[in-house]
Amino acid sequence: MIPDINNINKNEAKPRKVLFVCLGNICRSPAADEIFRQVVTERGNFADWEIDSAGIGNWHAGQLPDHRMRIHARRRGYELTHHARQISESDFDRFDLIIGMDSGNISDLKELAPSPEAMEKIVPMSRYFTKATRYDHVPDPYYEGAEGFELVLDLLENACDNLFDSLT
C-alpha cells in the first residue's frame, strides 16, 4: 500500500520528515538525501522539513559515503558528508515518509516495519521517476565503473524533484 502523500504534513506547522533507504547507506540513500535537501533549500523552506539516510545494513556504519560517489556527486555540486548509519524501529515513528531505492530495500523495510501503519510509510524511489522510465529502481553502483555513479546521480536529481513537486 502507498501512503496518502497528499496527506503529509502539507498543512501543518510541523516539519515533513523524508527517510532515504539502500542497503548500506554509502551510495545511493546518502547521495539522495544530500540531493533533496538542495531542492528543498533552493525551491522551500528547509526549516519545514527533516532530510536523513540510512542503510538497511550496519556494515559501513560511522563511514563517509563511498568516495567515488562523493567524487561524482561534488562535480555536480552536492557535498556529501552525512555518516553511514542502520535504520531502527523508531525511524519508522519518526519519519513520514520512508523511500526505498530498490525492491529488495524496499522488502526489507516492510519486514522491518513494527506495525501496519510504519509499513504504509514505505515507498519506493522509483516512484518519482519521470524522466528515465525503464528503471524500476535506482540501481546500486557499488561495483559499476563511473557511468554507474553518474546513472544513479541523473535518476535522483529527477525523482527528488518530482518527490518535492508531490509533497508540496
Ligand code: 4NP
Contents of the next structure:
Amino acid sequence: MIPDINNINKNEAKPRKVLFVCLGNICRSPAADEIFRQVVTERGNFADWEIDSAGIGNWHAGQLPDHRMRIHARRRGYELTHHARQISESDFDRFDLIIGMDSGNISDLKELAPSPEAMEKIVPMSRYFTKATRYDHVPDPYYEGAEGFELVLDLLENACDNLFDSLT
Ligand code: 4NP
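The structure above corresponds to the form predicted alone; please provide the structure of the form predicted together with 4-nitrophenyl phosphate.
Full complex below, order starting with the chain above.
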C-alpha cells in the first residue's frame, strides 16, 4: 500500500526524513540524495530535513559513488560525496519515507520492513515522475553507458522536484 504522503509531517516542525534506496548505493540513490539536497536548499529550509541514501546490498559499503555517476552528476553541478552503506532495520524507524528506485528495490524493502508501519513508508521513485517518459522505474545504470547515467539524472531531477512539492 502506498502511504498518504500528504500526512507525513507536513505541518509539523520536526524534520522531514527521506531515505533513498537502490541496489548498491553507488549510482542511483546517492545521486537522488544529492539532487534532493539541492532542491531542498534552493526551495526550502535545509534544517527542516533529514536526507540520506542506502543500498539493499553491502558490496560497496564505505565507497564513494561510482566514478561514472560522479562525473555525469558533476557536469550538472552535483558533487557526490556520500559513502555507501547498507540499509538497516533502524532506518525504518528513523525515516518517514523510504524511496526505492525500481521494483526489485521495492520488493526487497518490503521483505526487510520490520512492521506494517514500516511497510507503509516504502514508495517507488517513479511515483514522482511527471515528465512524459517510457520508464516506470529508475533503471540501473551500472552495466550501461553514458546515456544510462544521463537518463538516471533526468529522471531523478524530475522526481526530486515533485517529491519536494508533495512534501511541502
Ligand atoms: P545502484 O547501481 O544500485 O544504482 O547503486 C548498482 C551498483 C552496483 C551494482 C549494481 C547496481 N553491483 O552489482 O555491484
